[in-house]
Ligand SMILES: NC(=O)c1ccc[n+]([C@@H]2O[C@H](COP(=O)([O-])OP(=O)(O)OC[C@H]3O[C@@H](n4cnc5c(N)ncnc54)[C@H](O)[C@@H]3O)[C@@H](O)[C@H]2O)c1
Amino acid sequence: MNKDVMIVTGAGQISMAIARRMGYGKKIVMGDKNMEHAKAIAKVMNEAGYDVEPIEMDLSSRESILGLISKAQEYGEIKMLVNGAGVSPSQAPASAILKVDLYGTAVLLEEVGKVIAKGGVGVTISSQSGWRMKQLTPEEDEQLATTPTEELLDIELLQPEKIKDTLHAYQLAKRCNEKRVMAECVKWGKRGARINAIAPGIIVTPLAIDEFNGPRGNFYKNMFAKCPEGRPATADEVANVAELLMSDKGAFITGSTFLMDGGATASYYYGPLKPDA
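Any chance of seeing just this one chain in the form predicted on its own?
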């Protein structure tokens, strides 16, 4: 029996929280580069009554993305996309961050947008980090939004000599994600579908705990201590936002990015997290 299908990329806590919230009754095809990790997440969800099939997938590869989509189509129409895959500034060099988080996400949104079913919805996980960098020019923003995917990494803004460090590469990637969502929502709309982004702040996950205990730990602890909410968030709180965006209650929302960072970005510009404070 065919089911509506949800594609999930990145077998992490945020992806799983959203999949649990919105994936009941659907076939969930979950792609991750770490197959062992994907199988572990699938086991937890399947034992809770979901229908999850883990697939090995590399977000930096168009071929791998197309393979994931093809597998998903074997089960029915693709009605939902949850993109939580990516690498952080402490996990990879700048070139890999751009290849995975920027290029890979652009390809995924493009390719799923070609086959998404009428009434379909998608969310991609961006980051508060993209909101804390120097504003780009309108021309640079348009390049990030509309440059053909296979030419994206060739634009001047993304050349190695322009990238300060891995954090800067990550910020550019997340800015691109949000601009790409705006451009792709126009194409998705022609199929009667919607796509949005969520830009979370610090979310407690195994990776975040590693960061808290790592060389940048004090930076992150200071960030959530001095944001208005005074704490990090949970993956389920990200799922709360995803539920709005992916349900009928969000039927008029597309092409948007929802910043949910406990006010950290506000504090960065106007409060105690301001760089010169």
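Target state, the form predicted together with the ligand; input state, the form predicted on its own:
Here you get just the chain by itself.
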């Protein structure tokens, strides 16, 4: 039977929360580099009435992304995309962060944008991190937005000597996600589809727990303690925003990035998280 299809990358907590909120009644094709993660999330969701097929895929590979899309098309039209795959600054070297979070996301948005059904909608998960980095020049922003995907990692801004550390690579990747969403929404719009990003603050997931236990653990714990909300959030709260962006209530929202960080970015600029406060 043909079903509307939701593609999910990254069988993590944020992806699962959004898939549970928006993926009922759909075929959910869930790709992850780590097949154990994909199978575990598929089991939880299938035992709760969803229809999830776990598959192995690598966001840093165009071939693998195309494989995921072909698999999805076997079931029906692609109506939704949730891109929740990613690696954080404590999980991988700068080169891998750029290949997965920056290049991989750009390729995924491009390739799904070629086949997304009319009325389709997608979200990609960027991060508050992209908002704390210093402003880029208009030329640099435009390069991140529009450089052809296969040339993206060659731009000057992304060369190893320009990247201070893995956090800087992550910030650049997440800034790039937002710029790609803006450029891609123009193309998605021609197909009658929408694409947006969500920039979360600290959400308790395995990825965030790796950060709490990593070299920047105190930095992150201080960040949620001193943000206006005074706590980290849950993946279900990210799903609340995804529901707005992906449902008809969000019909006028496309090319946008929704910051949801408990006020951490505001506090970083104008409150107790200010670097010299």
